[in-house]
Every structure is written in structure tokens, then in C-alpha cells.
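Below you'll find only one chain, the form predicted alone, shown as C-alpha cells.
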Amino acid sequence: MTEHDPGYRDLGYARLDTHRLQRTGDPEVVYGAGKTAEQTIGLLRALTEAHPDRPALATRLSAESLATVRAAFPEATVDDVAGAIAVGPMPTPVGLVCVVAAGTSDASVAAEATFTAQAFGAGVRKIVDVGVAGLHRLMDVKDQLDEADCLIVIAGMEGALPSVVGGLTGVPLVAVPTSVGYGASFGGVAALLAMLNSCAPGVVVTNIDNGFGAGVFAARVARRAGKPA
């Protein structure tokens, strides 16, 4: 940073982080919930004229501001089930992650990990309903866990399913809990009391509903593992 480069971008309502890319490797990303439509096109504006080579990404948009700013950048990809969208070019895939669901109620957590980890740069593969009361379904698509370089294991209820996971494979899986479930499900706690208690060595856990996080991770380990030696 020099005098004349303080490393953000003050937008009045916010300080934009324009070194982040520097520093890590990956833009900031304008989380959407609590932020108004104008807001958004604001900060996403702003990104990219900072990374014109990178999609400026916005997460957790409510459908009523989702239309006002897919509006306003009609060429944007946009997924409507993770609430999420990508101005400028998405990139090109690197490595492979493979978005792994427990059920279809699961769906907008799975979406924003896919959409998250293809805007960072990896190829997404995407296997949903495949829990633990049906675990033939599970067994049947082994070997795509297999070929991936890093798992994200999405499940809600009792969250058994990255343990499951985690002990048929070797490739780093971060598991995401949900809040779906019936009461005693406390919101996703007992999925994620059940993550972290895993048996299974080696797995990783973001926070409840956090598709997000977990797409950033995998998709920067898949980036590194599929990087030409």
C-alpha cells in the first residue's frame, strides 16, 4: 500500500477491501443479507473496476434484491436457489470439487458452496441425495469421491453423512452442518456437535448453513492440487 493507495475503497457505506487479492489470492465478496439492493450493485461496482478479472461475487441475497441487481448487471451469472451472483468472467476450472448433499432439502446450502467454488477458480461437480438412510445411493458414486480433490459434505438432521464420507475416502472433506431437521435438531447444533465429534480423522467443519465458507476452502485446495507441477 502506499500513501496515495490506502488498500480499500471508502464507498461512504462501507470500506471496500481492494488489497484482499493481494493478500490472499481472492477478492472480497459482498455478503448481500442486511445490505440494501443499492448497496450491492454498489460494492459490486467497485470490485470490478479493482479485479476486472475476477467475478465480483455477492452471497445471501433475499429474491426481491436478487432481481434488482441481476437487473442492473444483465450479463451476471446468477443462481437463484444458492441467492447469489457473479459479475465479470468466471474463471477458468482448476482441479475438482465434488458438493456432496444429503437431501434435497439441503439444496441452497449446496448451491452457494457450488456456486462459491466455481467463482474461485475450481471445477464443481455436484452428487445430492445421498444420506445416510440410503446409504446404497452413497456407495454407487464412490469413485466420483474419489476423483475429486476436495469434498464438501452437506448434511442437516443428525449430520452423519461426513462421517460416513470420511471414512470411505482419503480426499480432504470439509463438512458443512444445516438447519434443517425436527426441533431436537436445535437449528443444525446437533448436526454440528455430531460434525465435530466425527470419528472419522480428518474432517473439517464451517459453520451451520455456511456453503460459502466451505467453498472457498475446497476450491482453494483444489486450485493447488490441480496446478501443473
Given for the second form:
8 protein chains.
Amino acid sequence: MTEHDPGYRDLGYARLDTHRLQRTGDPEVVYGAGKTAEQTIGLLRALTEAHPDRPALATRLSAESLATVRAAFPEATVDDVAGAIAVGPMPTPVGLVCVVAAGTSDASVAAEATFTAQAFGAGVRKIVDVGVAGLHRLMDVKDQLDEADCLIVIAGMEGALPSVVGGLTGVPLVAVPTSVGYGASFGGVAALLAMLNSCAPGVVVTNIDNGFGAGVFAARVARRAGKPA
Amino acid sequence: MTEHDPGYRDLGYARLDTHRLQRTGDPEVVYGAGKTAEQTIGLLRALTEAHPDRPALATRLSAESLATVRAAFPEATVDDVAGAIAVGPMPTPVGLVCVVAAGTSDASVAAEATFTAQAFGAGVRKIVDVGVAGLHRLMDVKDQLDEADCLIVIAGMEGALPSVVGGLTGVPLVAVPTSVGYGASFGGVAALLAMLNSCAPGVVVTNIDNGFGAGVFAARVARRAGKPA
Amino acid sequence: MTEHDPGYRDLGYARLDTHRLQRTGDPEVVYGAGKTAEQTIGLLRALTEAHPDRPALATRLSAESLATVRAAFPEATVDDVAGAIAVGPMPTPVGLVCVVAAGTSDASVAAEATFTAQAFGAGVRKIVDVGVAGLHRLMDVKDQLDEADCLIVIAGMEGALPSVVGGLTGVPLVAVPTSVGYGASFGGVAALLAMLNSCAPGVVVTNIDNGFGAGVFAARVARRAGKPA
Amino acid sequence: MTEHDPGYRDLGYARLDTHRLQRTGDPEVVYGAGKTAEQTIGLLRALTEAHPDRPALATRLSAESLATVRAAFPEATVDDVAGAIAVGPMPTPVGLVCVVAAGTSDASVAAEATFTAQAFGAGVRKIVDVGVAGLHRLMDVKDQLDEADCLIVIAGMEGALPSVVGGLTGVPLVAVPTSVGYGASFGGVAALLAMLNSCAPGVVVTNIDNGFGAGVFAARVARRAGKPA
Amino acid sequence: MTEHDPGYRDLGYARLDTHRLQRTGDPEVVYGAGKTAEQTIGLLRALTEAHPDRPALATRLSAESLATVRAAFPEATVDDVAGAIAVGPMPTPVGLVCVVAAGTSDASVAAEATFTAQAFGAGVRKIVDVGVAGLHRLMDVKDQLDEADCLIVIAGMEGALPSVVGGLTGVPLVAVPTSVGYGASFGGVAALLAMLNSCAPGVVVTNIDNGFGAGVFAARVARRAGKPA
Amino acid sequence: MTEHDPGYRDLGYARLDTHRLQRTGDPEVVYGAGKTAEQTIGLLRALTEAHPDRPALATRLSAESLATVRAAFPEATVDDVAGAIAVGPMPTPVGLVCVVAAGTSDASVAAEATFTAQAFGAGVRKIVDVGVAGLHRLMDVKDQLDEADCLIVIAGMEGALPSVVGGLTGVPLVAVPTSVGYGASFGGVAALLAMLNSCAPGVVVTNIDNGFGAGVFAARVARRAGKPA
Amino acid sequence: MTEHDPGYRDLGYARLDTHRLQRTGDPEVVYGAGKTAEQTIGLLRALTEAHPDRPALATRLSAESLATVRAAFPEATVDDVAGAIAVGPMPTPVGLVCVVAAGTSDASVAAEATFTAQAFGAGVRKIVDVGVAGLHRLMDVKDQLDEADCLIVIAGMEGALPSVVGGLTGVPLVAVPTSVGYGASFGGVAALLAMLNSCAPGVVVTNIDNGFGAGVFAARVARRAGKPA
Amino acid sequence: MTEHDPGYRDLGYARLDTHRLQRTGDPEVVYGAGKTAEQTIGLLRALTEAHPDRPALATRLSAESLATVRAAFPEATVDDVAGAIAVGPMPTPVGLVCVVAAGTSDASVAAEATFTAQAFGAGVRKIVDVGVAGLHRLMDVKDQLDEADCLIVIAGMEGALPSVVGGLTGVPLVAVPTSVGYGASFGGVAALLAMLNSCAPGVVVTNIDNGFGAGVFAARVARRAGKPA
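Return the structure block for the form predicted together with a further copy of the same chain; the form predicted alone was the one displayed.
What follows is the whole complex; the chain from before opens it.
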């Protein structure tokens, strides 16, 4: 933000915050929902120009948008399940995030968390379908949980998994409720409330289906705590 | 309900359903909240007259009401934690209900469930403070759970215990959310929603803090399935 | 869960809990919503391999999925209204579950409850369209209610039917609210709240539209109480 | 509202609507909650001056306020359970309102509805404790229901009584939910929702605990339909 | 309900309550939502057979269903805006219901209320687009309001119209909230709450968009109070 | 409202309030949602006839409706993003409204607010994408905020922008929550609640996505305070 | 915020924002709820030192706190109904705010709005008890409404008054919902929702019972528009 | 959990999880709400016996309980504002947690977070009263924020502070909503929703008023990242 650099770039349809990397250590990310593919491409271009040595990330792209954006950046890293794309080389991972998901239906949230944590510079291990109705599946992987620098624990329905994991290990644990369920799950509210009221100490929570936010947070914790994977 | 018996007794302040025992196998119960001690005493007297061989039960009595009512029936069985009283001899237990509570703070609900199930004719085993943040406490009692004819699983906060128990055993399981918690527990709503959305199959739920309803239901299941304890 | 058997089977997209039958007496069930037909077929295959003498059940299949899955298992038992399929011979029924539905619109929930209870080993009698606005329809079938080992009572709108049935009989009663209604029914919340607050003692409740959960629970109660139908 | 009469009387703390009797056929009523006893007395005085041949009604008075107000009008008609007072001679009743309450705990709402309907000129018959868990109590009084010009049906908890009564008779039926209950009754919301979703055609509803509104409405219907009682 | 007549007719997909006319003075009505056109036709046939001198009414038909049903009963009376049909001659009107709607968008609810009240035997006058933001439109019709035996007042958004009308006239007033609005109207909840809390005495309320219920209720009031129109 | 002019014009489908301009200084506006293009055209015609020197405004038109209406009034001013049209010459602006939007996704609400304020006679300056996660973008435009006569501050998600702007300037500030967000944003409720609870003094709020209401209000404030732009 | 002045004053228990007057034109105000009388006195002292020519305002003081604070500032202006105090000379009023309240029970909110607007430099006219159930009381004061520069319209229960006033006049209108009511008023939520959904264009809303916020906003509008009263 | 050690200690009123330290690195903590002072003392004794080299922590003690417990452990460290006590020597701090609170009224939550983080082994810096309505107070401490290993950001009302802080720094940020506010803050729900929807990436959230949970989590992050303070 010198005399000549206001710290943002005005694209007409957006004021890209080019100063964010300097303030927070990470560049701005394009939230693709509600943007056209063209807008997303424009923002990714501006991001790669501003920060050529960091991947430019866009999330929550529809299948259509993702196809268009991917065509514009054929070298980019893409996760179709997450609906996300990263333009530019992915960083060397530092520290380890472990993404744990209760059920098969939580796959897209787990993918978004994984992709984001990797783009933000952490190594990631993913463990899925270890819901609390069959605890032996979880007990089997306890050692893998303990090795992580930060856990992301994802569940829909009654959202009990973070409480059980939080009782098994002291690794910092970010809980992500998902909208998986029906009736009185109210689109993820039941899981959200359960996680906010966890009897296991030290569970923190993100918005429903917010794999992105969990990924950013966990990568920051892992980068500070961890060693290159 | 003959020509001379309308099937209820009009006490002025209430129409006691004296026909309920014949229809459902169990007499009416006095819900003490919002009644004076004198009304409760009058209803208990009328119940013992109508059904001399069954205990007359009153629940949700305040400490003051309970003292007055107990003085009127010095031979009665009383549970101070539950705020409940049973006038007349308790039945010989048939079948086994197991009452499982997540925390110390769920004590009054566990006591109401236990007292009710006993007054409705079941044997009861009570296991407390086996919350999911320390699973080994629960694993230690799995055999006791399997021996029951019906389980009552009580929890506040995130209400995860029924899901975990429901994954460990196939005994019919009634979940009771409690109002224990603060903030986004919303007086037990978080636990209620969690239990309604349990990923363990076959979990059924009562109203918040409704140990009475769970006790009635579980006793009926146990009496049908069980042998005299 | 011996040295060589972890108690689950990893299909890549799921960790099938093959140990559940041993723990709970019933095998895992495939919840079809959010799964592809291919995933459902794979899981049903794995279930029938793990437990060849028990039906492998999948529920909540869309019409499209059901057609594909049915083609893969031409011998299977199918309920189109419920959107459910059972692969393998159905068990000999033990005990009697009575499924009671308030209105014509509750048909799919009643079908799911019926199909599930049968697949879980109980006999089922179904009685429909006996809402409380015409009580004589219900009075006509009181004897049939009394003969059951467990009742499943299904209603939308104001959800009053379980309270009325619960006053007529002492058979254990599982209430299932449905999403039938409009405006202030809020997708079944009005019926759910009514059932949770039933003035009839001993009414327990499942999630909105959860015929499956009610079927599992009622079958377990009936199997313990009942005689082969 | 002539040149000299603005149609209201300014008492400083209130603008009493003295024109309401002319517009609507009934004078304004003093809602006592949140007013001092002195304000209530002043408003009752002004009402009796404006409309000497109609009773001046005040409702929702605390026990303390009621004692003070009663002392100021020793000739007044008082209902202690309702917390209401009427100054001036009660009208000759025209038509018949039948007030039906599900439980003993609904007594104060039933009293308010009864007192109001009488002060607004209708005859009233009151029937209490006829909840749906013992239908024979209700069947016993069906003839009395049919004789009424308008029904007020009061219930807390699951609020099922209006649906059952509405299926038994075609008399216009006003349902009043009460705050009786606990947990997921949410202070009367469960009963309110149930009544709004009644499957019996032609049930209309008031606010929770609003015996006054039901009394005004029912009296107006009865006065138009009925004959002097 | 003689020895040979159970009081209902079992059509397989429904138990039509043929005894309702005798109990309540009005026959059962077909709620078309969630029924096939064929089911609706079958029920209308059964109704006209059971009660040949009363119109058989079906409501909430989709445009497609309505076309099919209308083709089956070419003589029937149809209201396309309401999505309703009445088979058989409409009754001679007794008494007068006045349907008042706040806005143009409330048209379908107003049509349903009007059609229902007519089928239930009342005369109807309809007044639309008299919202409170232009009170002179309402003042202009005050005399028409006073002539009615019962008012149905329909509004969405903030639902203020019933309070204003209820202050202008003492005619019994049924308020119907509609789902017209956006954002914090929450599908009609804002209007519903406003109407339940009306400061005008004697306002009663139906479910959101429930023109049918209001029509039934108002016709019953008008028939008792009124003279043939 | 002379003897010959009732103050409204009855178009059959609507009673257009032609007296509103005289009462409030501004003519009625056509809310296009739920109206046909033909109805909208008819109302715009009637408005231009009644008030030839003021623009006739219609808002919330779908793309299809807008195309039809625009074809009927080829000279009209149209905003495609807002879905709004103004027939007749726009007024000379008096005073200055500043419309501030947090994100790119709030564009349609910002467009509706801008177009409305202009049609109601104010000058408008629009500043977009100045969300609180990059405060320097906002600090850069503080002088522009101070020059305004009224601010409209638009945000979705957590709705923090009005609090921050309200701490920077004392210009009257109208906050508009938008439905931008997902999960626990509940369609704009999170932003609405945040704005209602703003710690900055003097923030007032409109309904979710209500750019129209904010535009009317702000234009009225600006016209009174301001000078011709 | 020079080198020596950070723009705030650290009192240990608070960082008083002494720079706010310069940024916004008005000094910080002490929100007394949750503060001790001593803290309030200390903050008022610091405010009068920082801005000796402006009144230092504290609101939401309990009766006890108010007595203690008043004793410390015997010259201060106090409003007991509002629970507010202003230390230092009140400003010469500029412009006119009109505070309109629906009922007697809204008095404390009306007092807070009035006192705040005066302390923020506007003249205030107060009109109370003009609820919509007796419109003639409101029509009588229409001219007084039109003379104002800004209206504050206060109502509880169904919150209809702002819609009616907003249809009568084009003066900028701030609506304040109050917590007056019971049952389904939900502590003011019913009134809040009604006001947010007002069909009168240009109504803006504050938090429930937030007379302070309305007073600040209205004073700012009036000061810009108005002339010294 | 050897043959002789089940991993918990049964005190009758509780099963203290003595194995938790081994699993998670931190011992169990006594949640004092709903426990008697005697129960709290007993649990603290058992904790100090089990883990003599770690402080035994009890939180949420009432003033009365705290006095009794403190008398039993005169050497203990006590925080009266937090209502918390730690028995045994506090650990040498590793890493730095920064606790940031928006207002004076958030003091007890800030104290609980601070005390907990210290008892769990982190150094803590506390910064209070830096709400977003006066941003310069926050800008002044940006360097202190950047130095931390983990931030705890506490706010009530609209809960905007975490979004602003999250835009200023990339330090991992745990947001804690408080119940400070009134009306539509709904006991902290407004702040909770705002924080869950933060537009700043990587904000995670705890339950309302849950300073304890935030303290545990932040200490774990800081201990892993940090150096002894």
C-alpha cells in the first residue's frame, strides 16, 4: 500500500485484495459460487500476476464453471469432487493435517478441506467412513490421528464423531458439520449444534459444509507446528 | 364403564381416568407439576381406592409438595432426586431395564426413569457417568448393556451417547435428551436433535428430560420380553 | 475382529461394518440416498457375502436407482412405494408389529416401516387412513392394536394419532411424524413436537419420515416379546 | 366523534377508545398486565362513565393488583383464577358458549375464556379434564358440545383435543393452545402448531394462553346465533 | 354406523368417513394435494353416492389434476384460481361471509376461501386489494364489512389488515396469513405471528394459506347467524 | 378523494392507490413479483396517467416479464441487474445517497437500491466490494462516505460491514442484509441479526434483500437534507 | 490521534473512544447494562472531560445504578422511565423528531428514544397510545406527523402501527418493535418481523426495544433536514 | 488401564476419567455448574492424587461454591471473574495465546479463556474493549496480534470482531460468541451466526460463552507452535 499501490486491484466486478498475502501470509481466494466462469478466470489471472509463487485457488465451482476455468488453465490442479482448482505449483507441504469423515456422503466436504489444506501448504492424510456406529473402524486408526498436527473431523446427521475423536486424542480438532441428513437434521443444524456442545474439551467448529474454512485454519496450525512432510 | 361406572371419577379439579388400567394395563399417574399438594394427595387417594393392588405414582413434585405428600402417606416409596412418590407396594419386577446416563448432571432424569420403570413393574440397573469423551468407561459395561431387555440412554449437551451405545448393542434403545448444557444447547434442543438424527439404527426418543415417559415405555417392553428378575 | 479380520471391509468408497451383526444381532443396512446405484449394488454384494443367511437391505432408493439395483438382483424382494430392496430370503417372522397410519399421504413412510420390520424379522399388520377426525375408524380396529407386540403409529399435520392410540392400548408405541402438511407444519416439525409432548404415557418418537428407524426398533421389540407369527 | 367528542378520552397515561362500542358493539377492555392498579382503576372508572350500561372489564391482573382494584369496586364481579374483574352488572346471556379444557393445569385459561364470554354477553358451560388419553370422558359429553353455539377448546402439551372434538361435532370451534408442558413444548408452541395444522376442518386458533380473545370471539358468534339462555 | 354400516367406506387407498355428515353436518372433503387424479375422482364418486344432495368438494388440485377431474365431472363447478372443484348442485346460500384480501397476490387463498364457503352453504362477498398502506380503500367498504355474518381477512407480508379491520367492526373475524412475501416473512410466519398477536380483540387465525379452513369455519358461523341471501 | 375521486383506481385485479402521492409525496410502486407482465403493464399505464410528471416504477420483474414490459415502454429506463423499470423521465436528483456493498454477490440488491433511490429523486454514488476482511479498501473511500446525505450499506454472510462503517462516519446509515451465504447464514438471517445488533449507534435495518425499501428511505432522507447534485 | 493521543482513553475496565466525536459528529455513549454504577460514573467523568460542550449520556441504568449515578452528578438531566442520564447542558434542538407509540406499555422505549434524540440535538414531540385498533386516534394527529423531519414509531404485539403510519405520510420512518406481548409474540419477534415486512415503502427497523438506536438515527436525520425548533 | 486400573475412578457421584491425560495429554477438568461444592472438592482431590504434577482445574463455580472450594485449597490459584480455580502449581508457559475481547461486558468469558489457557500451559496476553465501532483501538495492537501463536477473539452483539481481526492477521483465530446483548441477539445466537459466517477465511467458533473450550484449544495450538514465553 505505497503511494502507487492501494493494496487492491479494481477489476470492475471486484476489488481484489492484493495486500492480504502481506497481512496474513496467504493470498485471497476466489469463492466461485455466484460468479461467472469469466469472472473466476479473471480473478485467478490477477491473483497469479500478483503472487506468481503461490497457487491461486478457486472453490465452489459448478461442474460447468469448472470445465470452463480448467480449459483456461490446462496446467492447473483440479479436484472434481470438491469443485476446486489451484493455478500454479502447489507448495511443499509442512506439517500434517488429518481429515476424518464419518460417512461416504460427506465426500465433497472432505475433498474441499483436503484440497484447501494442501493449497495452503500442509500435508494431508484422509480417513473416511469411520462413523460412531462402528467404533472399531475408528479405534483402528487412532495412531494415525495422534500423528497429525491438526484434525478436521467431518460429520452430518447427529454430528457425534468430533466428540468421540476429541476423547481419544489431544490433537487440535476442527469439527465440520455437513448438511447430510433429513427431517430434523434441518440441513446440518443438528450436527452443528451437537459439535458446538461437544463434551470433549477443545472442539472448535466451522459453518455447515465449510471444508474450505477448516482447511485454511488447519493448514495454518499445521504449518506452525509441523515439519516438512 | 358399566351403566353405573362412567370409567372416570370426578374430583371437581380433575376427572381421574379409572378405566385406563383396563384399557392399557397400567393405571393413570399423577403429574405433580402445577398441582397443589392437596390435589396430588386427593388423586393418589382416589387411585389407591380404584386400584388397591397397584402402586399409585406421582411425579414432578417440588421439594415442598413432596414433603407434604409424603407426610400423608408415610408408608410410601419416595425418590427425592426424582421428586416422585409411589403409594402402595411396588410390583415384583419382570424383565430388566438398564438406565445409562452420560453425566453426573443427568441424575434427576435418570432417577425419574428408574423410579418409573420400577413402579411400572420392571427390574432396573443404573449406570452413570459414562460419557463418550472417555469411551473405556462405556466399554467396561458392554456386557451389562447386552443383558437388558430395554435400554434408556440419557444425555445432555451434544447427546452423542445413544448413537455410540446403539452401535455397540442391539437391545431396544430409548434415548432421553436432557436440558443439561448452556448457550447453543438451547435447553436440550441440541441433544434432542442429535438423538433424532442418530446414525445408529433403531434409536427412539422422548421429550427433553422425560425420564417418566422413557420409564413407562421401557418397562412395557421389558415386561413383555423378560423373566422375573 | 480377529488378527486377520478388522471387522469391516474397505470398498474404497465405504468401510462396511461386517462386525455389526455380531455386536447387535442385525447386519448393516445400505442407506441409498446420496449413493450411486453402483455403490449400492457393491455394498449389497458385500453384505450378502458377509452374511449369506440374512437379507441385505437397501432403503431410500430413487426410482432410477431402484430399477438398476433390481436388475442386478432379479430375485430380490422390492417395495416400490418404500423405495427399498432386500436381497436374499426374508426371515421367518417372529412377533407382530402393527403399522398404523393416519392418512393416505403417509403411505411411503408406512411402506418403509413395514418393509424394514419384515426384513428385520417381525410379522407386520398394516392399518391405514384412521385419522382422529373420524375416531370410529380407529375404534373399529382396537382389538387388532391390542394383539400387536409393538405399534408404529404414523401421522403428519398435527400428529395427534399417537396420543389417541396411546390412550386406547398399552402396547409399546413408536410414533413417526411425517412431512405431510403445509404452512405451519414446517415439513413435519408440528407433528414431531406434538408426538414428543404426547399426554399419553410411554410414546417414543423417531425422526420425521423415519419409517426405517421405527421398523428396526419395533422388530427388535417384537422379536423379543413375540412368538413366530 | 362529533365536533366536541374526538372518540377517545385522554387520561394522560392512555387514550381510552370511547368510540369502540359504537364501531364494534363492544367497549374497550383494560389489559391489566404492565399497568399499575391505579391506572387500571382509572381506566375502569372512565369506561363505566362512558358506557354505564355495559360491564367494564379488566383482565390479566396480578393477585396484588386484583386486591387493590377489587377494593375500589366492591360491587364488581371477580374471577380470581382468571385474574379478571368486571365492574357493572353482567349482561343477560344470549347464546351458549361451551368451554372445554384438556387438563387441570389449563384452569386459568379456561377461567379467562369463561369470564370474558360472560362479560361479552354469552351463556357459558364449562367442561374440564377431558384430554384425549381417555376418550370416554369426552364421548360422555358429546351432546353437551352439540348444544353449543360456539366451542372454545383449550389444551397444552400436544394440543390434540381440538382435532378430536372437531371430528365429533360441527359447532364452530376456537382452539386455544396453552403454555402447559415442558421441554419441546416450547411454552405452548407445540400445541399452537398442532392446532394450526388440525386435520379436522374449520378449526381456528388464538395466541397461546389467550382465553380472552377466544371468549370475545365466541361470545360474538353465540350472540348472533343464539337465543337467550 | 348400524350393524351393517361401519360409518366409513374402504376404497383401498382411503377410508372415506361417510358418517361425518351425520356427526358434524358437513360431509368429508377431498384434500387433493398428494393424491392422483384417479384417487380424487374415486373419492368424489364415493362422496356423491353417499351424500347425493350435497356437493362433493375437492381442493388443492394441480392444474393437471384439475383438468382430468373436471373431464370426469363435466357438470361440476370449478374454480381455477383456487384449484378446487365441487360435484353436484351448490347449496342455497344462508348468511353472508365477506372475504377481504390485502393484496393482488393473495388471490388464490381468497378464491379457496370463497369457493369453500359457498360449497359449505354461505353467501360470499369478496373485496380485494385493500391493504393498510392505503386505508381509504378500506374505509370505503366499511358498511359492506358490517353487513357480513363472518369476515375472512387475508394478508401476507406483515399481516396487519386483520388488526385494522378488527378495530373497525365487531363482526366475527377469521384471519388467514398467506405465504406472500420474501426474506424475513419466512413463508408466511411473519403474518401468522402478527395475526396471533393482534391488538384487536376477538381475531382468530388459521394455518398459512388455509383458505379452506377459514371458508368452512366462516360458513358455519354464517349459516347459524344468517338468513338466506 | 373528492366526491368523484375515491383516491384509488379499480383495475379489477388491483385497486391502485392514486392518492398516495398526495399523502406521502411519492406515487405507488408496482411490486412485480407474482404479477403477470400484462398486469404490470396495466398498472404502469395507470400510474403514468395518474402522475404524468413522475416516473412509474416497477421492481422485482423476472427476465421474461422485464422483456415484455420493456417492449411496451421502449422509452423507459431499465436496470437489468435489478430487474426494475421506470416509465417516464427520471427526476432531477436532490441530495446524495451512497450505496456501499460488501461483495460482488450483493450486486442485484445494490442495483435495486440504486435504481430506486434515483427514481425517488436522489443522486447516487455506488461503491462495491469493500468487505471487512480487507479494511484498506474501505478506508480508501471514507471521504466519499462522509459526503453523502444517507448511506445504504449492503452485506450478506456475517453482515459486519454496517458496524464498521457506522464507526467511521455519522451519516445516517441504512443496513440491508442479503441472502448471500450458505449453511448457517439461513438465507440472510445471520446478516439480519448482526445488523439489528450492531454496536455502532444509529444503524437501522430493512428486510433481507430489500434494496427497494432502503432506496425509498434513503432518497427521502437525502431529498430533505441535500442540495441538487 | 496525534503522536500523543491514541484516540482512546484507557480506564482499565474500558477503552473510551475519545476520537468518535471527530469521526462521527457525536461522542461515545455509556451503555449502562452490565456495568457497575462506579464504572458508569467513571466513564461519564471521562466523557465530560473529553467533550465538555456535549452532554455525556448513559442509558439502560437500573433504578439502583441511576440513583448512585445521579447523586454523583446532581446537575444532570435524568429520565427515570428511560433509566437514562445526561451530564452537561443539553444541546439546542435542531429539527423535529416525532415519537409515536402504540400503547401505554411501550412507555419506557418511547422515553429512551425521546431522551436520546434530545441529547443528540433534535427537538422531540411525543404521541402515545394511538394503536391501530382505534384509527381515529391516529387520524387526529396526522398533521403533527407530517410536520416532523423523522418519525420513530414504536409498537409491540403485532407491530402494525408503522405500516399504517407509513401509508399516511412520507416522512422518514424508523420502526421500533417492543417486547410487549405474550405467547407467540416471542419477546418482540412478532413485531420485529411485521415491521421488517411492512407493505408501506421505506420503513426501516431497529432491534427490539432499541429506543436508543432509533433516537440516534432520527436525530441525525432531523439535524440535517431541520431548522432549530 | 492395566488389569488393576480401569482407567477411571468411581467416586459414586462420578466416574473420573484418570486415563484422559495419557490419551490426550491433558487431565479431565471439573465442570462446576450443577455440582455441589463438596462434589467439586472431591473431584479436585481425586485429580490431584491421580496427576500430582498437573494443576487440577474447576470452572463455572458460583461465588458461593468458589468460596467453599477455595477454603479447602488455600494454596490454589483462583480467578474470581471467571469463577475458576486451579489446584497445584501452574505449568511453565509454552507459546503465546492472545485473548482479544470486544467489550467490557465480555470480561467473564475473557477471564475463563485466559485462566484455562494458562492452566493448560500457554502464555496469555489479554487485550480488551477493542470493538469494531472504533477501529483505531484495534489497529494500535496489530503487532501484538501478529506475535501470538493463537488468537481467541471474543464478542457479543453482532459478533463482527473476528471477521475484522481475521482480515488483519493470519494467526489461527478461535472466535467466541458471548451472550451479551438484548432483543434479537437471542442470548448470543446473533454473534454465533455471524462468526460461523465470517468472510475472513479460517475463523473457527466455539459455543456461546465457552471461554473454557477456546482456552483448551488455543493452548494446544500454542504449545505445539510456540517457545517457552
